[in-house]
Structure formats: structure tokens, C-alpha cells
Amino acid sequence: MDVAIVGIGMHPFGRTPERSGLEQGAYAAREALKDAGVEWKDMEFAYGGSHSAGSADALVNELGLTGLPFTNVANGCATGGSSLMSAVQMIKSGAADIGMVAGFDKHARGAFNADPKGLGLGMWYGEMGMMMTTQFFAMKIQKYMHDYGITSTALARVSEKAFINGSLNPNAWRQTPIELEEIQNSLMVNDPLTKFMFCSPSEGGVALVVCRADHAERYCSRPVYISSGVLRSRRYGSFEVFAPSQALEHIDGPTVDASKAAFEQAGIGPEDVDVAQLQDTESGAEIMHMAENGFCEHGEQEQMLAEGATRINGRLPVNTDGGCLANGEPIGASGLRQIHENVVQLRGIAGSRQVPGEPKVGYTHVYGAPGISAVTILQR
């Protein structure tokens, strides 16, 4: 049984003071309901999920109290992408036909601050300041730099690109683009990352839609289907954000298993993916997982940024509305914003933002602690 999406909605990222993470959240339902044509009483079940904002399943209160099953999804930033594929198994197991995915946050302003005893670490480890996943993505990016000959200016061209997104973005946060010199000279964060490199905890609400794609065509003149989805968590000898230790012999990491796990169960390949969303919560990890999504070698992303590869009109556009950089990162929301944006780009309504060439296949990846990766395949 394959799954079509048939709905979306957002609630516009950033700051709302007036309206709560939960109110953003039915926002976006009920825009996902609209775009659909479908009530809140015909979803038959519903996934969805929160970090800061209360539980996801709270939702019911605002939009009916229709007994309904859902289900709280918490998993970090893949917190989004986990709940799609729980409601794809749904609906792939024949038990539903039709049902939401939610995911809304607010988080209060400043970096995250973990708990490192929620994560199975000793107090040790916060004392030594690498609770601070800025901290820690810098040390990562510098490691990366160095063995494959990673500049700074690369750093700055990913934000560059992100706030230049972001402006043709009407629910981005960040809508002002940012020359390469203001943001390569900025606040220097963690070195080499400046502040302009950095995503900020935000809020903002995103939900979908989805249903049996034999069905697809009663809610939707373009469906969009979802080829594949996989989640994988670290393997022993990867180093990933609140690892305490470093393995003598290193291995790939959770994104390199899930994108060859998505792409086998998709049966294409990464020359075949017309734009892509990947994590970037700082502007390293975008360059890194290009090549961990295996759209390039490392070292290759240096000079496939210098040409301008991942712009809108680029051979591999990367981030479109702007990714995290642009948008932050409310954690219940950010995966599902990168599907709602594939969405867009494929129905081919995506406007000054949108890819050239009627794109056909979409790809979206998360990374989030304690080392877990997301990646969904999109086709119409």
C-alpha cells in the first residue's frame, strides 16, 4: 500500500509572542485540512510531536474531540520525519486510509541547554561545556576542514545562500539576505563558526495530510508519494553530538546508513533527486552531509559551492526556503517543514523560490542528538 501526501499547512517560523506553540500547531492542521478539502472528524488517526510546547496530542483540544488514536512522537530533531513514518506504517499496514502529522514547537530563546544525565552522560560532561552543541559542531567542522580542505569562505557561502532562500520565503523567520562579508565577520560563536552560521531554537508549527495513494486523487490534483522513509541511530565507532568518547577505528555515521537504506528502498539513485533538504543547523553540517547523502565526495563541496551547485537554479538545489539557518529550528516542526517544502517544490507552486524543470523527486534529511538521521524520498 503506497502513501500519498494530499495536505499541508505551516504556521509562518520565528516569533509569535501572541499565539502559543499549541495554537500554531492547530494553525497548521487546519491549513493542511483546507489544502486537503477534508475535516478534522475524517483523519482516522493522527502522529505527531513537541519538544517545548506540550504534548502534540493536545492538539485534539483545539481541533475536536473526536476520539480519535494519536500518538506522541519524541526523537529528537528527527522528531518530525519519525512521525511521518510511523503514519506511513499506518497506512501501509492497511489499519487507516487517511491521517495527520503535526509537529509544533516554541522554545524560549538562547541555545539548548540538555540535561546530560536525560542522556545517559555524568555531570563531567556539561562541566566540560560540551553539552553546547555548538561547541560540539565546531570541533566536528574543524576536524572535517582539515582533512578535506574545507574553507571558511565555504562556511559563509552556505549561510549566504540560506538568508538569500530565506527572503523569497514568506513563512521564513529570517528574510533579510546577509552579504558573504557580514557574515563571515560576524560574532565569531565557536570557531570557525560566526553567528550568521548558526540556526536559533525558533517556533512554528507544520502538518500534512496523507492517505492510501489509490486514493490520493479524491483530496488532491497533485499528489505528492512518498518512495521511501528510514530512520537509523548510531552505529559503535561513529562520533556523534554528546558522544563521550571517540572510537579508535571510526565508521560512517547514522545519515551515510539512512540515505542508503532510503535510496535502495526508493530504487533511484542521488543523481536522481531534483532539490533536496538537509539538515543545517549550523552551516558544517550542511557541507557535510552532502557528501554523508552521498550527492558528492567529501572535499568535492567546496567548489560545488564556489559555482553556485546548490542555488535555486544550481544542478543540486540544496535548502530552498532557507533550511534551518533561515527558518530555526523548532524541534517538533523543523522535519516536517523540510517535507512541506518538497512538497511545494514539486506541486510546482513553490514561486521565487521555485526549482527550474518541474522537479519530480524530492529529499529531505534530519540529524539530531544523540546521533539519529531521517531521510524521506518524495516522487510525483
Given for the second form:
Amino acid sequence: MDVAIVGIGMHPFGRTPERSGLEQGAYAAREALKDAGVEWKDMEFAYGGSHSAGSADALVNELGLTGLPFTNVANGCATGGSSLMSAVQMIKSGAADIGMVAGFDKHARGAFNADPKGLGLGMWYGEMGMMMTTQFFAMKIQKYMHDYGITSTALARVSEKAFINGSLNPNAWRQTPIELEEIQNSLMVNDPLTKFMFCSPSEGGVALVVCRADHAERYCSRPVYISSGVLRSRRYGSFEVFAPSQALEHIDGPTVDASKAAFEQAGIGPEDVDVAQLQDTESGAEIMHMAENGFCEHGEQEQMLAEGATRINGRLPVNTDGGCLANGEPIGASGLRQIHENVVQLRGIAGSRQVPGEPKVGYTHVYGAPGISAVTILQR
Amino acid sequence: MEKLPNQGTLWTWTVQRFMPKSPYNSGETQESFTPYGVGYVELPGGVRVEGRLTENDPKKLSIGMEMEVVFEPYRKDEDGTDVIGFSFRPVE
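Taking the form predicted alone as the starting point, write out the structure of the form predicted together with the partner chain.
Complete assembly follows, chain above in first position.
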């Protein structure tokens, strides 16, 4: 049994001081229900996640005490993807026909401060100032630039594109384009990445209504089908975030593994993808993830970015809603934001940021600590 | 148990320009914080080890340069005892 997305809802990302994370999640859930033309009591199950804004299943207090099974999912940056995959399995198994996937969050300002003990690391690693995701991505792109000839102009081009796309997205946090030079010359945070090359922890909520594919048209005139969803964790030898040491031998990371498996599951290749949302917590991450997900060779990104290949009108539009760079990263909601954007694009309702040519295949990718990646492929 | 070499080459690096939140615990304040280098040093025949770098000037750091490990007081404990940490410094 295939699974379809028949309802989508979003609470704008950014900072909403007057609303809790939970309330933003409930807002998104109501929007998704409305979009599918169903009610909360119709939901046979729900999966949801929030990292810093309480338990996702507290949504029942906002939406109604219907007795449904609501499972909390906590899987870092892959929380949204993991929730969706759980829902897909629920429907594929025949245990339910329709349900909800929701994610929301609300983080304090400033970079995340991860707890070493929570990841099985010594306290010294955090005490000495090495437990910073920003450092990992800076060091990974530093090495990548050295090996593949990527320039700092390419880094700035990714951010420039993100803010242009954000300016076309009424739900984005950052809706003002920033000049290339200003991005390059802004405060250096973790060399080679400047302030405008990083996303920030933020707030927001996203919800989806999913159902059996053969019921989809009851709820939605333009359903989008889930062709694959894959989650992978790191293998020995890959270079990952929060690693006090690493092996000299090199092996592909979880992004490469998840991507290959997702394409195999869907029976298509990277050349078939019309729109892609790739984890861009920093501009360098988007560049590396383009190649790791199979969309280009290592080093080819320099030329692609110079040509505008990943802009909305380019041959492979990437992060059409502004990505994490323009939306910030509310951990529980971020992966579902990517899926929301692909549904919007595949339905053809993205307005001024619509990818031309009636896109048929959308790809999402997240990456997070301690070396995990989730990929989905959607088709209409 | 195998002893790692003291010297290796810088595999990648960055400079931490803002003071991390807790659990960062160096005894510094926002006012006294000094940016520090961080990198992975490839120890031949062993592993790549992540560590702070004694150098924080990006102009003086480059991939492939020779580095050696040093053990130095990192901060003082509540009772005044030195807490020793490791870092890597460029080989002169």
C-alpha cells in the first residue's frame, strides 16, 4: 500500500514571542486538517517531535482528547523524517488508513549547546569548547574547499540564493535579500564561514495529513505520494559531527548511504529530481550535500553556483523556500518544512517561488548529530 | 594499548570566534574570551585527533602543516588545582 500526503500546514518560522512552540504546532496541525478537509477526530494515529518545546503529544490538549495513539519521536535533525517514516510504516502495515505527522520547536537564541553526556562523550569535550556543530561544518567545508577548489564566493552565493528565495516565501524568517559582498564581509564566525553563512536556531511548526494512496483523492485533488523514506546512521570511518577522533580510513557518510538507498527504493536517479531541499545549516553544508546526494560531482558546485544552476529557475532548484539559512532551524519542524515545501512545489501552488515546468519529483535531505541522515523522495 | 605519535599533520581546522555556551568551561568571561583554533591532526599510523590549536591566526594555519601535541593547564578547578588539557601547536 502506497502512502500519500493529502494535507499540509505550517506556522511561519522565525520568532513568535506570543506563541509557545506547542501552540505553533497546533496552528500547523489545524491548517493541515483544514487543507485535507478532515477533522482531528478522523486521525487514527499521530507521530510528532519537538526538541526544546515540550512533548509533541501534548498537542492532544490543544486539538482534542480523542484517545488516538500519539507517539513522540526524538531523532535530532531527522525527527521530522523519522516521524514521517513511522507514519508510512503504520499505513503500509494496514494498521491505519489516515493519520498525522507533526513537528514544532522553539529554541533560545544563539548556537546550540549540546550535552556531551547525552551522546556518550566525556564532559571535557564540551568543557574545552569542541562540542560545537558550527565548528564541524566549518572544518568539513575547509577541508572540502582545499580538496575540491571551492571558493568563499561559492559559499556566499549559497546564502545569497537562500535569502532571495526567503524573500519570495511569506512563511520564511528572513525575507530580505542580502548582497553577495555583504555576506562575504560579514563577521567571521567559524573560519571560513561568516555570520550570514549560518542558520540560527528558530521557531516554527509543520504538520502533514497522510493516508493510504487509494484513499487520497477523497481528501485532496492534488495528492503527493511518498516514493521513499530512508534513515541512516554513520558507519566506521566517516567524518561526522561530535567526533573527538576519527579513523584514517575513509568511508561514505550517512547522507550518501541514505541517498543511494532512497533512489533505489524509488527506482529513479538524481537526474529525475525536479526540486531538492538539502540540509543547509551552513552554506558550506549545502555545497557538500549537493554532491553527497548524487546531484553533481565533487567540485562541480563552484561552476553550478556561478551559473545559478540551483536557483529557482536553474536546472536543479535547491532550497526553494530559503532553506535553513532563511528559515532558521527549529529542530522538530525543520525536516517537515522541507517536505511541506516539496508538496507546495509539486502541487504547483508556490506562487512567486514556483519551480517552472510542473515539477514531478521532489527530494528532501537532512543531516544531524551524531552522524545521521534522512532522505525522502516525493512524486505527484 | 598503543601509544600515539606526538606529531602529525593538520587535516582541517577552524577558529572558534565566539564563546560557546555551557558546558564550555574555561574560566573565561565574555569580556576575557580569546578566540581559539580547533582542528583535526592526523597522527601517522594512528587516528585523527580533534583538539584545540595554540594558534588562532587563520593566516598562520594551513592544511598539511606539521603539528605537535602539548599538555598545558586549561583552567583551574574550584580548589585552585590546574586542570590539564591537550592541544596542538605548529612545529617550529
